[in-house]
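Below you'll find only one chain, the form predicted on its own, shown as structure tokens.
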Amino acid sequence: MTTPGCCLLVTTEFQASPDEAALLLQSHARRLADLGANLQPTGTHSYHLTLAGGGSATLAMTGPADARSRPAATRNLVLLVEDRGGTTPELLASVIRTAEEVGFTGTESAALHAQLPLTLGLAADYRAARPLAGIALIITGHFVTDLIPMVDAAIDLGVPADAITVLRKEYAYRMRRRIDASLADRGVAVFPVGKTIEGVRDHARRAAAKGLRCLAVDDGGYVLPALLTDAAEVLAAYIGVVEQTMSGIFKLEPFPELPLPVLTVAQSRLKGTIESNWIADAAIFNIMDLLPDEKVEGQPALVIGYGNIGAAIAAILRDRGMRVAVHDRDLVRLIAAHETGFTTGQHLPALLADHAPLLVIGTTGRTSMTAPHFLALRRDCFLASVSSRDTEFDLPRLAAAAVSVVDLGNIGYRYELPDQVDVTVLADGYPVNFHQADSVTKSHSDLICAALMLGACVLAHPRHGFADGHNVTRTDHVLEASGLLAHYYDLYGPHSTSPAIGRSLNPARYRPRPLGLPLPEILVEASP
């Protein structure tokens, strides 16, 4: 957290043992010295800094003011810039960034690992076989905390840490600085998704230098479209893609002939059946958190898209007392929504005008609202996306139609349309379930993370049996034959004895253990 003003206060909270906290303070003091700061100890846990240009600051390690108000072992790394002096803005920004970039401590990593027993259990099963040895892995990732255990699992499975690349989605993640630092601590390369072309090229170059084959675990269809267009010269270095979102599947539609196998977790029964409720819960929680003063009971809402996630969101909104309408271009889904008791309509502009929703949630993974739809709005309303990227709503068209656009900070932007209609786009049009949060909890995301890592292990096998293009049936068989679902049911079914909060607070007891999963070659040979 950074507090602006004539003085600058930067506070980064973390959990650590006393020894870890002391080492972390020393490490950050050295990093600030590398930036040219002159450091003088002022106590056991603090330094006075003289910055180039005459600025002065204090770096200190503190505990919370009220220990009972925060988790056990909570510490704060505090940077207080008392006087900026003649310190340049660029240097000051580097000093602040250094204070914010606190990698996860051993205490925190153990707690994170304990919350992903399937992903880390899979890694424990396969650690000796090292099925990803010989692979350079590129991961498109949300910068939420489960990314770190997933990267650690890949390393356990045989990928050299410096042969991993993460393509970072540019959402408003609460832990972004800390995850950046944790990846840097491991030697992992990071590129923003806006530089996917450079990322896939650099990844192929580094893989070739190590004699490794490239494999992608994608989230949103970034890697393969890049390889089929601007980075086609490195396509031959890649052997396959594991894709986890329907948005990514849609991004592949312009390419009827795919030259690589796609293990499509996105279209699997495992993901489609189990994940939707978690995503829906996270989305509604974050929407209500952004709008604490809004009374939604009795108000109209509209859900665009009645797939698994859209259906779950519509049900939650109705349970909260909202009057819910649904639109879907697919007539089968629209009829399903109608026969579930929702107001429905085939013509979206008419439904927007007649239902006059206070809240519109887009879940299609495509662009669901554009100019004619914005002009059909009859009242002030909020738009929220639960799709990858910021393409669910045609924001350039919305901006063009607006009389003015107002920045509302962490809430998003308000577009003031003619006829005194204000449209507030939450989370800047990015998926609201990831806005300044971890989206679904780590225990929820564990099954999908494990499925993605299992998919990577299978595609790395030379006789994986996946044809070029989409492999929905074979993906289902491999995932369901793996035993992951049986272990998930044991963990969270009717006879569960290990609560997630217990694993988080007592990680030593719930250290991830081998699951006894069949090796990838057995799954491959058993698949039809």
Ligand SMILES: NC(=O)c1ccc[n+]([C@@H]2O[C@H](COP(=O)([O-])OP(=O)(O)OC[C@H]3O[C@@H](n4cnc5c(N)ncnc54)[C@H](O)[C@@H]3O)[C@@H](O)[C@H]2O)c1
The other form holds:
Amino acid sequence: MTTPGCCLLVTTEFQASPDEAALLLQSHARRLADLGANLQPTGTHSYHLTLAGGGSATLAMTGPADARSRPAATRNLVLLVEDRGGTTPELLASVIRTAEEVGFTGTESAALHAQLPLTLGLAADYRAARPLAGIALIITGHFVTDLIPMVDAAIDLGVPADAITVLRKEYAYRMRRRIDASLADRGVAVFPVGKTIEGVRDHARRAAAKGLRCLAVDDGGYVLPALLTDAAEVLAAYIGVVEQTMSGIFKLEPFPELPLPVLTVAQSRLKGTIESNWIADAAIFNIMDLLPDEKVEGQPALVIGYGNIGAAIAAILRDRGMRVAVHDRDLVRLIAAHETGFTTGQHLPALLADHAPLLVIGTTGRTSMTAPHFLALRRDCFLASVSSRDTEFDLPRLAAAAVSVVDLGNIGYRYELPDQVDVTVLADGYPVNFHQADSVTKSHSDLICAALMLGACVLAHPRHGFADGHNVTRTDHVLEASGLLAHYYDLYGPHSTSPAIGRSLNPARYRPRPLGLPLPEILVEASP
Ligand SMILES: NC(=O)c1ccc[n+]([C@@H]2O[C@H](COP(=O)([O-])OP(=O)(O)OC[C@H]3O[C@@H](n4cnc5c(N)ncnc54)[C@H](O)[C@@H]3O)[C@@H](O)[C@H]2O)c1
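Next up, the form predicted in complex with this ligand, please; the one we just looked at was the form predicted on its own.
Every chain and every other molecule in the complex is listed next, the one we just looked at coming first.
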């Protein structure tokens, strides 16, 4: 926040046509006027604002000084606020937030849609059948840009926009405010995951008012545990859950009987086999981005958890010239790592002490390092998690063991342990691939987004045939019979003839192309 007498600059970059940019400046000026600011135009692209209490600000639409240094059609909404001490912090916060909350423009939305051809293609295929009409959809979402095309696909598939609720995870997403604004533009309700109970109740209330049944596309096991405990009174309004990540499956372990069907994309062959390499790549890219001054070649690294993601990470680190050790509590996985040529150890404190890693990456989905492990560290090192939430490293115990904790800004925190060992936890212990980033690119996440939407369409079908609880085999069947993988292989496989996807594509020429996928009805009836 500002300090009286100080200036604060907010710059929000986006891509827009000149007309879109002019409309955006006007709409933001109106929103600031609604907050009580007195606005005076100072040119065609700028306003002077006087705020209650004596603060003042300038709002302007600018272009980059060097247009070739930024993507084409880049504009900036710029707000320069001067706090003279009399304006309330609440008003200043609202003014600043208004400048940050820039929904995606038409130009940007077209580019985003073009990067998810499977998800939007599925929506185009099923648009006439509207398999999600009759459904109120609650989506737990990373606030990364693919969330918006996914919401748009749900609307195309028949869900009324005001019957969508998004539960927002609280990672340090780069585009968080812009995604908030884009969801608000569409009339979608948003609750932070910390308020899941209120979110699932409110969702059920809004669904009941419209005569809709509730369905969840969850990411990390938020919805069903809430429905089985504090929000049990609205459980009957929900008909099923599509879960996308293993940590969500772990969260269901304490509940022996699940009263709803779970379509488990998390445990599917499609996700487990294909996605892990992308996650590993994005995680390593971000770690190296956070540590540009570190020379990693020849240095020791340790990967904890040699599962789908851990194995891919260990391989990438070795390719980068690091000396990689691996620990896994499962002997089968440990032996697999050993026989792939990695240094391994069954006893984690001993491995930490002997291998003395510069970089430790945790990918267990559980809490892998706690007090005895921290005390076994022998040198300054970096810890990075790829698991969901911030529980891979027991941070309260690390803080308790530290003599001081230093805030390193966007990098994370440095915990200074006795005996001159500094442990820097990157991204505050949250999954590093999401830190100030979009994790994988949208053309990567497209396959999983499409699988989630397909899962929702199948569970919305009255004869879905999924039993209550986990349905691993049936999930695999539905996803693999859907044709999504064949289209993915057409797009990116050896005989790909499709136009370039993503940034290089001309979004103005992009139209969602139907894929010719079988309808959920056919998939459901063909399932074993
Ligand atoms: N960051 C992301 O974008 C992203 C995406 C998908 C999944 N995830 C997370 O990544 C985690 C790992 O995913 P995965 O597909 O590799 O899972 P996985 O089940 O294939 O691998 C986990 C491995 O960790 C091992 N393990 C578990 N607890 C351990 C412990 N305490 N000590 C040592 N080893 C332990 C298991 O034996 C297993 O081999 C998931 O649980 C999920 O939370 C993150």
